[in-house]
Every structure is written in structure tokens, then in C-alpha cells.
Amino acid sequence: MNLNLLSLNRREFLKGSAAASAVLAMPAILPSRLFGQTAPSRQITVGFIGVGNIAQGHMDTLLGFNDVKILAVSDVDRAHREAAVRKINGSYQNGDCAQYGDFREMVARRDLDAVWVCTPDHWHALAAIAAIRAGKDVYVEKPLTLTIREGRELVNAARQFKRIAQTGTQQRSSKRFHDTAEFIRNDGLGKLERIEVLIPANNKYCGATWTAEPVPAGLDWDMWLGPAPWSPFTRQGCHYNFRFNLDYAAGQVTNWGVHYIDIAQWALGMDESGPLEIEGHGEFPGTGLFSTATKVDFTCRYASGVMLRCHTRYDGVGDGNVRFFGEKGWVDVSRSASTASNPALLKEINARAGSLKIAASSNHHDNFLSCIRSRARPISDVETGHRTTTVCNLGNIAMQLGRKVRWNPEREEFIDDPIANRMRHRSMRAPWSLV
């Protein structure tokens, strides 16, 4: 795989930095501590790519860990990165945290062990692969990538460079979700028949018209767009609202659906596979700035015969949930509660009586940091995140096509469907490319 990501745009920077070139060309020369060969009590040094909305929670958590030190942040918005630096330096009571407008300069540093990727979705793959090639372990926010091909390339990079890669489907580190998935895997409901995933409706809207605006001072809009098609700046489409534009994200399917489809995949034992058929009938905006589905409804059929349906809820609940139906009734799990058709089923879940035990984690951050030291694969390993994100992408593709598609999870391609296969990836705006 030839991913010349770090040779793009800032060529003069790389030509003028021999140290950076050495790191990029030969990750193996990095200090041995990056490969878990020193005492497990050592401090892990961290950098952030993207320090907007979602990064703040991660930052707050890591600032409370004595064995972690945030050394650098990168963001295309100067206001975001300056605020992050003030927060970090204020917490540490020093002025050590460095800031960068271009993440490639940051990942070239030799003193970073790990990088948190908290950018808009269309940047996840390029940023994470660049960090991996520079010898860093990565925590990549959900969804893992924007497209199916990006996900496979990211997995390949993590394996090739022997990096630890965790994705932000943190419900795997919740006892409630873990025990439910384990219960299903132990046939607690008897033969599993179907799964229903409900996700919230869109929480942002844009009318039929919008106005291009001057780019705010301090925002590198061209870099914000990166590999996405060029578009004039508008506040309605920037920062948080990126998730409602198909150029940058896939709407609530990958915002909320990825969390609960991830639990369904876990319960089905599909962490390295996926469904065989997908059919969708969603609704998409006909005009305006936003383009992701306003109504989600797709169904997946697995080899076992189990049907998974993901659709929008309209009851005002701002969370999602996943409900499993089987011969003995149903169980439902969300972040707030577990319910069941029979209370006795909840007691069985809590008892964890089955012989099959699945991996457990009590804290998503701790799990990632522990794996950096041990070199074990984390609870939401990059392959797992790729497979879950793929199901979300399959649902979106089926809804966009408005018809059934057949999927080969081993080859990761649609069967006899050249149109659908072209939708596994999108062209990137020059000079950005995966190859």
C-alpha cells in the first residue's frame, strides 16, 4: 500500500525537515517505548487532531490521568486550537502544549506515542493513516471512516505498521451492553429472529436556500474541506453541521446508528463480517445545503437468517436503542436502561451464566491506553470499527439506490452490481488521495 499522504501540500515543510522525513519513511526507528518495551507505568504522550466539539470530552478525561500527557493539538480553526492550548496548559500549569494548523507537522514529532483523531468524518482515514505511518497509535472517533474503502485501507495500515487502533464506539466498554451481547451470544433468547435499531431524527435543519459567507479569520477553509469537493464557506455547513452533508458524513446513520449497530454486530458474532443483503427506503432532502437522510429505514439480512432493521424514531427520545427478538421474547438496551418482555430475562443477563465469554472493558480510554502498553487489540479494534461502519454505509447506499443490494462480506464488494460498487468510495479532491 503506497499512502503518500504526508507529501501533499506542505512539501517545503517536509523537504526542510530531515527528522520528519526519517520518521515518515522508517517508523521502526522510533523509540522503543512506542512498541511497549518499557515499564507499564511510563507516561503516554498524546496529540489531538481536531479539538472541536467531540474532542473536549476526551481531553477532559485525559487531563485527569496522571500517566498521560497531552503535548500537542492540531486544528484548522485557530480559535479552536488556541482554546484547547489554554485549557491544556491551564490544567498542567505550564506552557508546554504546542499547536499546529496542519496535522502532518504534529504527527511528525518523535515524542508522541498516540494521536486522537476527532475531525469531521471525511478526514478520519487520511489523518489516522498519516499518524499510523509516523509510528503513532490512534484513537479514531466514530464512525471510523467516511467510505468502505477508506475503512479497509485504515485497517491495512494499522496491521502493516503494527499500530494499536481503537475507534470511539464506547458502548462496548459499558457493562450493560457487554452483558446483553454476551447473553445473546449464549442463546439467552433461544433462536434469535430479528434486531431493531432505533436512532434519533436529525437535530439540525437547513432550508432550501443558504448564503455563501466570507471565511472567518483564522479558519483554513481549504484544509477544512481537504479531500471533499470544494464548496463556498457557510456557517450552516461548518463544524458540527458537517454530519448532515454527504460530502463530509452520513447523517444519523453513522452518528447514532453506528453505536447500536455495533452492539448488534457484537451480539451476532459479526466483528469480522457483515450482512448478505441490504434493502433501504429512506428519504433525502431535495434542496438545500444538507443532503443526508431525513428519514432512515433499511434492513439487513445475515447468513443466519437474522434480520436487522435500522430506522428513525419520532418519539422525541434523543438517544438510540437496540432490541433483540428471539424465541423466548425480547430484550432492549440503551444508554439509559435495559428492558425486556419478561423481567426474568434481565436477571439472566445479570447472572452471566453462559459458558461463552466475550472480551470486556470497563473504560474505553483505559482500554486503549492499556493496549498501547500491552500491544493487545482493544475492545473496539479498527477491524471491528470498520465492519460496523460498513453496515452503516451499506444501509445508506441501499437507501440512496432505493433497492435491494447483495453484499459479499469476505470480498467486501457488491455482487453483480457495478453501480453500488462504485459507491464504496468517493473521489478525493486533489492533491489528496489514498494511493
The other form holds:
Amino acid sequence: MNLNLLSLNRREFLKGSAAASAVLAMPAILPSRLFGQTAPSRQITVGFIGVGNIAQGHMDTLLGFNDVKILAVSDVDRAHREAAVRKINGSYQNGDCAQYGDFREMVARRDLDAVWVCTPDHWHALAAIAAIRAGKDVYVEKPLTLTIREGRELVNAARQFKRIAQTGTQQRSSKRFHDTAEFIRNDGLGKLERIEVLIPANNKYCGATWTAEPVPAGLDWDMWLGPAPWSPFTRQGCHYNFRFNLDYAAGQVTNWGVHYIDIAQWALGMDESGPLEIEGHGEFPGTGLFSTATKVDFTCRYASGVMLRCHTRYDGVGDGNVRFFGEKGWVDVSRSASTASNPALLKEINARAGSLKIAASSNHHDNFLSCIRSRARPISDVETGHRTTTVCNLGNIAMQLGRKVRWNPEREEFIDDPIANRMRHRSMRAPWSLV
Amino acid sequence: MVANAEPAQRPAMEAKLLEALTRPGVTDVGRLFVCRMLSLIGSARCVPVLAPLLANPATADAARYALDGIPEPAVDEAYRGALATLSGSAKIGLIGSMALRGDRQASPALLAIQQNPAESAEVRAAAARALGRINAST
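Structure of the form predicted in complex with the partner chain (previous: the form predicted alone):
Time for the whole complex; same chain goes first.
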């Protein structure tokens, strides 16, 4: 192995060692120049749709990759896109990064290979589908889409146009989660009985006292709303806080729940399927700006008989976790730790002795970039992202309806429940459409 | 919430919601709220009340909110009827709804729009996409 950092390219470096993975966890502080230059013709060219809060980490990471070049950003907030351009041009030490207020102009560029979709959730499907139709591969932040139908449309578009589509459920690229899921798939706990997913309580609150405000200069509010119903601007409902308005997102169920339900789906081998029954009893605000559940509690039953319960935690921990219960005890995994009813189970997880090996990735961004080159399916392929997001949406629908719903995961239809079926999709404000 | 009302209660709820839409002075916000409730429980009974709203660009979105999810031919008929009255953004939105509903009977009208040089490029492109979707589903 070549250990000369000045001549090693990023991909060779990635193959090398655990130390390499550790370094790549902090790529923003290790400029790609340390690894030598990649010929421009071999660079993957990238554009961003949405460069607010969640995009920052992606940009930092990609700016550390020498085989990636960020050429353009788009955002409806001028302040966001100007800050992004400053960051990108500062890193590249040039003035090349272009900025757009309308992502459609950006995705029309022929010189972009891939697009990162980092908008609020209600824009994910439309932005990603537009990029796919324009021939771009897409990395779509989680949750994949706002509604179940949007998710299916996005999967169909990716397949039709033969585009690589990675979902931002990056825990699949973490060894801790991977090994636990593989352990469960290999019946490491014996017969699996149930799964419990804990998600944080809402971290933002807004009561009934909010008022409409003038739209700040530089913010295209009509475009920010896009397909969502028209609503007056209020600062408390816009950046970040959109997560707690059902018109734009689905609350902590998709903000955090999607990460941990994703690991449960993986462990269950349900990447192209889902539960059969869902029942929930959430609490939703009756007044005020926010409308997503303040208390989440729903349970899914899978064909295997396994029950998955997702509910809000009230211990102040700002992370989720997923705990698997089986004949031999329980194992629990979160971003910070793995625990088990018996320490021997953790050793078994680390040993990876099971004969069934599931796909592995040590870096979510690199996995996507590698797949752009190989045209292989990424670790969080759009179908798996859609199926995981669907479980979240099924839970939200069941909680809103307050009754058990039955789901056909093959047809992606509720059984004998026309109202629930209507909740799979929402009409879009003109001129936006999934078609 | 109307969604978790008993099925037997829904017709009366629907009637009240439709009646609210016909009251003088109904606000844009109020109309949108009512139409979103109807999107969950609305039936073919919505069509006569909402068809006039479809024809008005200012209220077409709200009408589509209520009608898009109603699996009744009367809705498709109302959409085809509104197609000639709308233009611009509202027309593109309507065409998108027709495409998602897979209304095969809309194909001739959509083809005419696609081929009509008097229509805007955006409207013609929307018609082309809709035709592609509808034809692919046949």
C-alpha cells in the first residue's frame, strides 16, 4: 500500500486502513490537496439544491474530496447561496462556483454529474426528479420524500432514467449499525420478537402567538413554498423549523425516526417491503404554527410476526436508538453506543460470524460517488429509502387516523381504507406536479 | 378531524363543508381549509360545487385539493371542462392532476394543447409530459 499522502488518491486511501476511515470522518480539515490532484476530466461534478443547515456537512465533506468538484449551488434564500458560494470558492481558491435562485436552471447545466438535494422535505421529490430527468445522479437527504406516492414516483424516475440515487440515511455506512443489522439477519438473537425505536422529543416549539411577517429581502418565499399550500411567511416556520409543520415535513418521525427505522428495516430484510399492519396513538397540536406529532407512538406488525414500536423518548437524549429483542436477549444500537442484555452478544456482533453478509459501506458519500462510477446500486438506494420513509409515513397516518390500518406493501395500498389511501399523496400548488 | 369520523358520518360532514364553500365572504384561507378536509372524505357530490372554482385561476388549486383524490369519472370530466378556461400556471397544475389521475379521455385535448403554438412553452411541455404518463399507463 502506498502511504505517501502526497501521491495517494482518495480512493486508494479509502481502501487502505481503518486509520483512513478515521481521517475521512474529518475530511473538511484535510484538504484534498494533501492527497494530490485528480484530473478534471475524472472529477465528478456536483451541484447543490438547497444550501442551508443540512447541506453544510455535505459541502464540507465534498470539498475534501479531490475527485469531486462543486460547480454550482441553488437556493431560494440569497443569503444561503451567497454564503455557500463563498465557502466553495474559498476552498477551491477560485471564483468558479455559480449560484441560482431556481434549481431548474442549475439542473439544466450539462456539465453536472450529480446533484445533492438538501431542501426542506416537501421539495425533495420534485427537485430530485427534475435532476434525474436532466440526467443527473442524485443524493437526496432524508426523509426521501414527504409522501408515499412521491417516493414511488422518485424510485420510478431513477429506474426509468437509469440514475444512481442515494438516500441520506447515512447510518447504513456506519460499522456499528451495519454489524448489528447483519447480526439480526443471521438470527443472532434467535427468533426475533420485537423492535423498539426511540426518537427524541421535538426540539422546537411555537405556540399560537406566531404572526405573519414581511418576507425578508433575498428570500423567494413563493419558491420556498413550492408545491405546499400557500401560507404567509413567518420566521419561526421557515428554516429548520419546517420539520414541525405537516405541510413541509413529518416531524421527528421522519427527522430521527427514519434513521433508526431504516436500521430496523435493514435488519428485517425489508428493504423492498414493509409492515402489514400499523396502529398508533400520537398527540398532535390543536393550535399554533406546528402541526406534527408532539408525542409519537406507533407499532407496526410485519409478516414474520415481529412488532416494531416507534415512540418518543422523554429522557432528554437528542439521539434515537433501536433495540432488538429476541430469544437470546436484546441488543441496542445508537450513534453513541452499542449495548446488550449480555456482553457476549456484543462480541458476537463484532465477530460477524454469520454466513449471510449484507452490503457494507464505510463512507456514505464515497459509496455514492463510487456508484456513480460503477453504476451499482448504493448502500441506501432510493428504493430502500422510499420503503423506510414509507414506514414513517404509515406511522404518521395511523396516528392521525387513530385506528389500525392494514397495508399491502406490494401494491403500496391500504386495504379497505379509502381515506388512508388518499393520505398517501397530497395535491400540489400550481404549477408543481410530479408528472 | 374528518379523517377519523365514522363512515356513516361522512356524508353529513361533506354536505356541511360544501355548504361552507358557498357562503358569501368565504376567505381564501377558509376555502383552502375546507377543500383540504374534502380531500379526505369528498365524493362525487363535490363536483358540482367545485367545478366553478376549478375554472378560476385564483381558486383552482383549492378545488384540485378537494377533487384530486376522488376516484370518480365526474372529476375527470370536470377537469377536462376546466382545461379550456385556464392558462399559465393554473393550467399546468391542472394538467399535472389529470396526468396523475391517468385520464385517458383527456388525451385528445392534451395533444391539442401540446401542438398549439398559441400555448406557452411551459403549458405545452406539461401537456407532453402528461401524455407521456397517460400513454405509458395504457
